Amino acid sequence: MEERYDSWPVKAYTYSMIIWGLASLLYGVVISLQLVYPGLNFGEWFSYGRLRPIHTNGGAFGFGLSGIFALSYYMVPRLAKAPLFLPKLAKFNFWLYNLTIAAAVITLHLGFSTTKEYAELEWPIDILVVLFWVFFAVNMLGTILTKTVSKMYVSLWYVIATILGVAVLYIFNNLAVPASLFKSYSLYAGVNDANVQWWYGHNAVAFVFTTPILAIFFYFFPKVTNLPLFSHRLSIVAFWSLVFMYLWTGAHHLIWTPVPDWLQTVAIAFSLMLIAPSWGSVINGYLTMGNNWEQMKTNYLAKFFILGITFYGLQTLQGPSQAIRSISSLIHYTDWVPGHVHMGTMGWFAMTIMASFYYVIPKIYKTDLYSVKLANTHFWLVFTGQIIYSISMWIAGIMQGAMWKATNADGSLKYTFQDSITASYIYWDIRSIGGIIFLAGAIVFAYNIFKTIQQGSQASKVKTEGAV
């Protein structure tokens, strides 16, 4: 039954996760030291404004979607119970992807930029990026609408809400006039510019970091854990209320802007009520374990799954939470929000494609895991990297925005910014050594899948040879 599925897009995408996923942590640890140090700014191609969007692009799209797109391959084909529609172009879309990924690096190292979050990069390449979506996109959807069985799975459902959610976000806040070939200029402008951008901003995460996740999740929890889903219901009900909410709530990047308070106090709303469809899933999960929760000492992936799950929980109280005026004149622009979000992209994001990963290498190699007990090395090593960065950042926020706010009794300012920057280095030394743990427990991870896969390899080999 096995060899009706094609696994070389999951082995080929296997490597670039790998590959994008070291260099995107690397220039992560890279930057977070050149905020304290600033002689290790190496010139402008290697300077902090240059790096920082190699980091956040390569982590969401280098190793993000090479995560995404192995494990789609792998999940869809055998949720609908049909071959991929066509291999040939998973193919050249690996190339292409791969290429596009390249010059994204090479670009913005070279500080062509449209500055905007998430998507600084320039026309030319969001032409390739769209292409490459739109080539993924026909094989999912052409191997959902060709499936042989009638009940559609919730990661099907989640599949198909990131692949038409990317779409539409991507193509609407990318479209720009050519100034030349590396130079665009917004088709939107102030306020307006600001609301499409975190529109977009936002929905990326729901789309890029939540929506194709949770598909994962779903599909391999239950595989991992050998325990049914506790409510497909439950998860179908979530899934509605989730891709519907979550559109509403791009505005709650923009509190105390000039943007309108109707729409500042739409998106508050929206994302208060987002909390009930995120713990759906959460408490969906929990649920499954059902009166089994000795695997979490027993069953190595079950931790990851588990932690990943509850990141994600405290992610989506987190979040809402901080879009509520009071709460948002406090932490917003500090040191509170990349917590907040490393929270997400470090404990659930990272863990649950990591871990996903254990399971299907195996699989598709006809092997087993290379070490059990490097896979739990790398656990704690995540864990405490994500727990120190995240726990160091929110501490770092809360200063900074008390002292941001703190004035004399004549009503002048208490402290100067710099103050505020000064106070900031004990932090940001701490956030470091969270961020060189957790690319030390990706290390691991890399090394302990290479093996597996050398492992399977050889295994085939001598297999081949005596059936010879």
Contents of the next structure:
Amino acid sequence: MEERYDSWPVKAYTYSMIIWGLASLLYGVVISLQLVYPGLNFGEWFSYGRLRPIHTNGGAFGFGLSGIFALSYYMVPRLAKAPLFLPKLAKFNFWLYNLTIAAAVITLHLGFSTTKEYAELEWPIDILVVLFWVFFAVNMLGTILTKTVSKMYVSLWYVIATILGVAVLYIFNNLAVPASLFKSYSLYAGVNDANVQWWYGHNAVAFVFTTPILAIFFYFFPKVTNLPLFSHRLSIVAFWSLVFMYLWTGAHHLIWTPVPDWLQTVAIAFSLMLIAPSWGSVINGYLTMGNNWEQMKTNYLAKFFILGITFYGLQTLQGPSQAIRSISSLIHYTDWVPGHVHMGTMGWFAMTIMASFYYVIPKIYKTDLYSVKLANTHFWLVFTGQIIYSISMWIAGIMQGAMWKATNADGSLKYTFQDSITASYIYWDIRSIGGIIFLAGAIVFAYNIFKTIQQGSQASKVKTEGAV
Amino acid sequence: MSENQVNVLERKPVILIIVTLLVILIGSVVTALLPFFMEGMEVKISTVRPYTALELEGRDIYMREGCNNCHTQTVRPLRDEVLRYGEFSKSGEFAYDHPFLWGSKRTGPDLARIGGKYPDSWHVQHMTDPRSLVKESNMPAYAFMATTPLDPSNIKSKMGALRTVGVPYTDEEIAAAPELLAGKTEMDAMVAYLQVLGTMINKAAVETVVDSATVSPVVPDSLVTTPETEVK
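Mind giving me the form predicted in complex with its partner chain, seeing as the form predicted on its own was just shown?
Full assembly next; the chain just shown is listed first.
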């Protein structure tokens, strides 16, 4: 049965996921240290302003997309009960994708940047991104269209939404007129450019960090716990409300800016309403556990997924609260925001993706996981690292916001801007420690996966030789 | 939704794809597309002009170095922000900003009103060695800019591309641009850009707004010109 499904893309993207994942984490640790020790900005190629986009793009599009691709190539044919539509295209696309990410890293080092967040890549690389996305879409949608099952499970719905959402967002935000091979100017100006950018920016959160991860969660969580999903209907209701409401929320990144008030208010309202579908998924996950919560002790993978969906739940409560005008005025532009983002990326996104590989890799290499003990070590390292990261940044953020606002009795400002930076150094040091612990956890993960692959390959070799 | 409708969506991927796309487009059209056609999205300010060739080169260096990762360019209409940085930002001030450079994080201070705050020599010294002026600053040094000559070879195609997206550069301005950059360094361009930031509004007119106890996010009439009253 398993042989029906092409495992090449799953295996290949596992490697790129690990390579780009470790690279982006390493960049993250480096830039966190640069904030405290400016001497670590070695020349223009390695200065903070150029490295930070490599960290964010590497995390989202190097680590994240590799993981999403690998797991989609695993679950979509199985859910459609149909072979992968075009296996050769998948192979070609793997190389095209990795070439694109490598080109992204190099050009960002060289300073070719549009500056639009999570869309910094210049136009030739944008074209490559669109190409590999279209090829991915052809393979996934082709497989779904040739399905032999009558009903599509909700994971397939989320994969479809991911494919469509990213395509619409990426293309419209990146429209630009080239001035030379690596320089272009956005088609839009000023207020409209900001508005389009954050429509994109926040929906990159929706269609890269949320919908594909929900697809993965709803597929792998029931598998690893061996429990049926609590409610298919709830997952469908959550799907439609999530996909509808997310697109209205972009301007919550632009509270108190010159963007018109009505756009800000609409974004705030929809952000608050988004709590419902987000928690629909969280509750669906919790209730799937039913009377089997002892798995938190007996099943290391249940622990990963439950913590993952819990961080998703916390993230989707914190996010909407940040959209409220008074809260935004305090925490926007401060380190609170990276603290928030990293709860989602380290806690929900990375935790859920990595846990799924602990399930997939032993399956396709027909072996057991090399070490459950190491997987537990990985869990505690990334969990601790992320908690240290987020909490230190939340404290720093509130402190910065409060210092910026503080006034003396005569109404004059109490602190200079530099005062807020000087007071932040200790928290930035603590954040770096959290990042290093998280990176250590990811290295343990990579080691465990490699060892499992090695073990599986050796076992199959022995089997073949034995047959001869 | 009735049981039947759900069944159609569950069974027919083509219909699911179409419906999902439509649902994604509703919010996108209302919040991202319609504003392009709405009055009040951007209030015109008659004194705001396109960047000169040298300022534009500075802006491109600002983008290349990713300054926007640590510096915002929007002063919010909040009391402390107006006290710290100056008059809050107006939509019309960014009319020629392709792309916008508002940023999202202040690891350094906001720069929307930095123009004219310090002399040129302060900026040169600060970018060459930030800690020589602000002892505990964590800003990277950009000393290389002072010794890197500007490359004027692309300026015409850059201004041409900007004209395509709507910046009203004249043929004469584009033709004269390379000469204006001759002999200039990247530092000259950066300083020129920083010094123009936030200076294109009528400062006298905004003083009254700053003085009022509560800052209202409404653009004062003195700053706004309708096409009919526009001078020049």
